[in-house]
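There is one chain below, alone, in structure tokens, taken in the form predicted alone.
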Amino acid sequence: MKKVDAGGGWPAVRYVWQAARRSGGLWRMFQALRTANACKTCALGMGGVRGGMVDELGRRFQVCKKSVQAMAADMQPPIPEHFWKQHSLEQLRQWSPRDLEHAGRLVQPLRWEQGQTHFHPASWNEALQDIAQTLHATSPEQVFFYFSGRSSNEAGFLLQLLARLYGSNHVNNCSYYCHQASGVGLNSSLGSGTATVVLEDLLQCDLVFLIGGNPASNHPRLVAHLVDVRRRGGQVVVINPVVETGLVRFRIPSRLGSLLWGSPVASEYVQPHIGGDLALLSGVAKAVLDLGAQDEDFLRRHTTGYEELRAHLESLSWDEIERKSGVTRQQMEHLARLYAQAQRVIFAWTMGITHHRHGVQNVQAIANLALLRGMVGKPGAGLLPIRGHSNVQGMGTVGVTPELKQIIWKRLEEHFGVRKPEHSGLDTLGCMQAAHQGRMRVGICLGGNLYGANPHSRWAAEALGKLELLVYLSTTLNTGHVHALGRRTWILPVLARDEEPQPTTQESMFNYIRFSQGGPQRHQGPRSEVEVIAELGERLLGGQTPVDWNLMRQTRNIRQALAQVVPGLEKLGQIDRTREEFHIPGRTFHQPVFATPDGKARLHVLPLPELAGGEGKLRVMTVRSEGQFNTVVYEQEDLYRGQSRRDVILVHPGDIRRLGLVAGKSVRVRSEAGEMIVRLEPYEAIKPGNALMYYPEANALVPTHADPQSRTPAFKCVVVEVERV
């Protein structure tokens, strides 16, 4: 299929256009997205108490494609009784991930034995029971605790403290596979683990660094502040391997001029390899060192760290920087120019940065390079990883982690009788190993698809596949329900956001709590996330705890608990009376003083690793289609790339010519972790050398290798080999 020319217009006008006909019509979904509630897609921050086309700033009308797929989705009708009949378990894996997600919604809660042919439809009781027996009979030490940032801050605080009274510290969520690198690298650098900015500091700036990212896909309202800093007369440089149509050119539908004619994303667009974005980042903050531009007030008042780190920069040579980044001294250079002309900086990034085994040194030296021009610490400037779900971080504020901070579990324990489990919690990827070891009976997952989201797919579901127990709490079909099945599976049917019986609240990327009314219930059969983890710990832990699982059945009860245990969350015990939605204090840094012990931020020495690959092999990225959100597949086609399929490896001409291949044919592509046999398509976009397949596919062909400080897979640079079928 033909790419298009930009991103946005016609074609996504179109889209929203047919996604509501067959949601029942435009003025039905111009009412589902309008309803008092949190976006369910990207965490940029959009609806809550003034509607759900609100941003955090009051502006109207800001809604996305995104937004529609989500909306569209949980709009479905339902899933018919016969349809689990009609349909056996293996006829359903050779579903695409669309189909699934398709097929409607998920009405009945739905049991699968080993052994067996088909789901079988159940009641809510014998789902319950069977799930808070099994629990009972296992030793905590053996239960892991899964969480996307789909649900709300109450949901997830709630299934947390009935993992913790259970007795159970294998407590964690989706960041852990996404931004967990930038925690860990903000947190080292600054001591906080978010953005450093607020919405209202991307109006102000003047010069943006987006990296290693693809927001005209994945967060398109993200686009139109970056078009806002051109139209300002301001700057946008793009580092990616990829050029991407939605960064060169976007059709904003919301203003005719820039549906007509299109308006510019990048100022700038540097292309290093797969793995050289730390190459490239040090390069730049060597160059600026050369000008003199660096703030040394700044750096001598509020960092620590500034001479070594100066000594290394200047220690490290042109030709190694240019070889480990895939990038020119002169390009380099001309960014240092770039940055010292600028008067207010974000760095804003993605998975592009984190999906590496050196994830949390990649956002560390992109805090130096901000740290170096005191880029950090004042308005309009500042650090933004760009989150990709809408309440991922708050899923992390509310305790969703294996190891809580002291203060939280004091509170725990004041409030709730919370005694800490002895054994150390297991992040994600940890889970899954000891799940694949036989260390694991039983897992539970809030929302997500674990399975999708996992590197080495035959690997990941051979581990979930030696669980006793499997339980999935969601909305539709996806990938894990029919590739990755414990030897008895529970899929329980639960209410999407804007269905929710009570209001509930989530998290954005600027630490910023929006409080969501939620609605009628589309469907009979689903339940509120609350209720089912209630209604669980009334079964399991009923009178063996001081928790009232009753009350807690009631989400404000749950918000004045958060309010008692969480720093920073005090406002929640008041949202329900003032509708007074907030920033988190101390977290978004105005000002030089930082959440150190110290109040210094931290600059870090770090060495520049060595490029993946080698001759005859490319190093593949995983990326994400336009018509796809997180590991949910919407469409087929991805129009920004002119690709009308998604078992294809994209591969420079040159590469093509250089490997002996033919373009059009299908290729094997094999790697340490499995193989895959897909179309070669050319595609000039991409820097020769590297290559692109789309997630989550080709997990099959992504090792298990991570970064050692965050647990980070690397996602982003898979060595492969490519030969003719």
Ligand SMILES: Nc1nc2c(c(=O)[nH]1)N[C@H]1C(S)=C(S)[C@@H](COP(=O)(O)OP(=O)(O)OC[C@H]3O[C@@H](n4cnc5c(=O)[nH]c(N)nc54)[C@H](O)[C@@H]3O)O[C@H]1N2
Second form
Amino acid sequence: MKKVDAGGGWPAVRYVWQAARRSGGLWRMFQALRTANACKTCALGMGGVRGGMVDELGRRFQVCKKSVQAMAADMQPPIPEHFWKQHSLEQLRQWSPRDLEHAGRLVQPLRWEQGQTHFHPASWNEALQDIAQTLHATSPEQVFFYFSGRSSNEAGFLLQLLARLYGSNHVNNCSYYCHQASGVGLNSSLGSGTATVVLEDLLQCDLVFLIGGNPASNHPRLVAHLVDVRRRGGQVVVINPVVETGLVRFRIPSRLGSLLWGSPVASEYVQPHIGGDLALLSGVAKAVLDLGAQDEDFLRRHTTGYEELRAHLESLSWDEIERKSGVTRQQMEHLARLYAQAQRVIFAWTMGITHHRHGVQNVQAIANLALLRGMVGKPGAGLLPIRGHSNVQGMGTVGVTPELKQIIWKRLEEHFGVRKPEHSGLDTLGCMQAAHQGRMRVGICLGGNLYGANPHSRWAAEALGKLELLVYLSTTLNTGHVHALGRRTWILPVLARDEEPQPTTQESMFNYIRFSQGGPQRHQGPRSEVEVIAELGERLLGGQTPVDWNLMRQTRNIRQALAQVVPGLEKLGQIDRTREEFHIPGRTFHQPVFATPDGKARLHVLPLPELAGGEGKLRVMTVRSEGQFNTVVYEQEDLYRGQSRRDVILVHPGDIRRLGLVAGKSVRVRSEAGEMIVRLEPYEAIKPGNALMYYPEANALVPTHADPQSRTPAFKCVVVEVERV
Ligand SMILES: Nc1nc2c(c(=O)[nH]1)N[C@H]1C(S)=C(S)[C@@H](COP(=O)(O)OP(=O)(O)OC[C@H]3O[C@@H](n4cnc5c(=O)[nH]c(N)nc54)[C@H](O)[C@@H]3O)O[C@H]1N2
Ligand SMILES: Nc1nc2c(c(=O)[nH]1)N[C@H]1C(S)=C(S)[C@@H](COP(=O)(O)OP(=O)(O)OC[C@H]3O[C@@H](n4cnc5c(=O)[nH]c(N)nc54)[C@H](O)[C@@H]3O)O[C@H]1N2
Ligand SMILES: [Mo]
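Output the structure of the form predicted in complex with this ligand; the preceding block shows the form predicted alone.
Okay, now the whole complex, with that chain kicking things off.
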């Protein structure tokens, strides 16, 4: 298949048109996107109280293909009752993620028990009664709660409150497979774990480092900002082992000139090895010192650890840096010069940085480099982890984490009589490991696809299969529902954000709290997430705790609670009246005063990790194509990488020769975790020594190795052997 020459453009426009037609026409789609709700896809922060498609600066018609994709999925007709008689579980297991998603909206609670051939529709009463009874009979340390990042702050807070009152600390969210390394890394450097900039800063910077991300596919609205940096005469440095088409040129559909001719994105494109970023960033930092371009005054006044970092960087040899990064000294010195010439620099990154065993150190290395020139703590400059799910950051803020800040525990106790459960909470991978060892009995999943998201698919299915009870609250069917069932499983249908009968709130990657108004219910049957949780709370804990679960059915009451419990969310207390969306205070640093005890940022000395792999092996990254949203695959083809199918491994032609393989033929790819037979595709755009496969399919190969600090699996660095079959 021929690769397109730029990202965005007509294919995106055509897709929108087709998706809209399937959903009842362009006008109906437009009306749906226009409602005052936060966009459902990434966390860039579109929509909210000022209407859909409005960004955080109030600019209109900010929409992308993904918003339409997600909306079209929610606008589908319901899955009819006879579907569950017609299709056995065995049949549904043959369906692709796309077929499952396109089956329609879930509208009835479904029950399955070990040994049964089909799912059975059941009543809400049966479902909630069974779940409450099972929880009653189970020890809370054997129950975990997994949250995706699509649900509201209100649902997230309420379910974690239920979990703690019930006695479980095993509360976590998809961030543990996503940006957790950013949170841990930033906290260790700045005392706060989120972006230090707001959207406006992006409009003022003159250099952006974009590291380990493909926003042309995954955050298309961000690319318009990168294009604008170039227009202002600024620079965009992309660091990525793959030359991604849409990061070279992008056609912004809403700008005619750009749509026709395309706009340049990257001004420099540097290709390290997979996992080579820490060495590369250290090399650039060393070259900054060689140039004398560091801001000594800033470093002395606002940071600690400068002398140690300096000594460490000076002691590193260029040989080691070049070997471990895969980038030449000249290239790193060139980047250092660009950096030295810029006044306001933003460092942005995604999964290419976090999905490694040294993910936290990668993030610390980015913070080090930014601090060296005083690029944190002033307008137009700073650090920007580009978040995935539309409310994944909110989940962390409202307490969907195994551990909570002391002050939140204290307030939960004061307001709701929560006594801190004695056992320590497990992160996502920890819960899966415990389940596999038979130490978990019940799992409750608010959205997401815990199976599809997991490394080592076979192992993940085994782990979930050992649970006595598994509960999914979902909008549509996904692979987890058919491949990873507990001995008894409930699938409960819930409303999407824009169908909620009451307002909800979400938080963007710029720490901005948005207010979604909800809207009319599209189908009879699904219930609001908050209502389901409150009902379960009443059945499980009613009368035993100070929480009035009936009051908690009102999202405004949950916002009152959030305002009282979570520092920074005080304004949620009035938001129903004021409709004022807001930035969470204390996170954006426009002054060099940091959230650490001494107010100073901390520099870290980071030894350089060896590259993974070795003779005859390849390092594989598992990534998304533009036609999917996480485990939901909408399209088989990847236009930007010129692929017509997904069961492939993309390898540099030089490696194909070196390994004695034949392009276009089937190969066996073997890792520590498993093997897959896929087609070998030659791919010039990847750095030799490295290869690319598609997530979620390639999770069959990803071992469960994780970063010890953030516990994020190394999804981007799987060592494999490839052989002919
Ligand atoms: N259309 C669409 N949009 C999405 C999503 C989606 O699935 N589809 N998912 C959402 C979510 S939850 C998230 S977290 C984000 C994910 O957004 P991204 O992080 O952009 O997504 P990935 O496809 O995982 O790819 C990461 C990029 O990292 C590069 N990379 C891989 N390994 C390395 C490395 O070692 N170093 C460097 N420097 N780069 C590397 C790859 O070449 C690829 O370009 O997108 C969000 N938005
Ligand atoms: N190999 C590999 N594995 C990875 C990654 C990778 O790059 N490579 N990326 C990781 C990352 S970054 C992430 S974030 C995870 C993603 O992990 P998850 O967030 O767990 O997975 P999703 O595929 O986003 O979940 C999609 C499902 O959410 C449900 N859903 C959608 N909207 C709603 C809603 O409003 N409410 C409720 N209750 N449910 C809803 C639908 O049923 C849909 O099928 O995967 C991780 N796994
Ligand atoms: Mo993510």
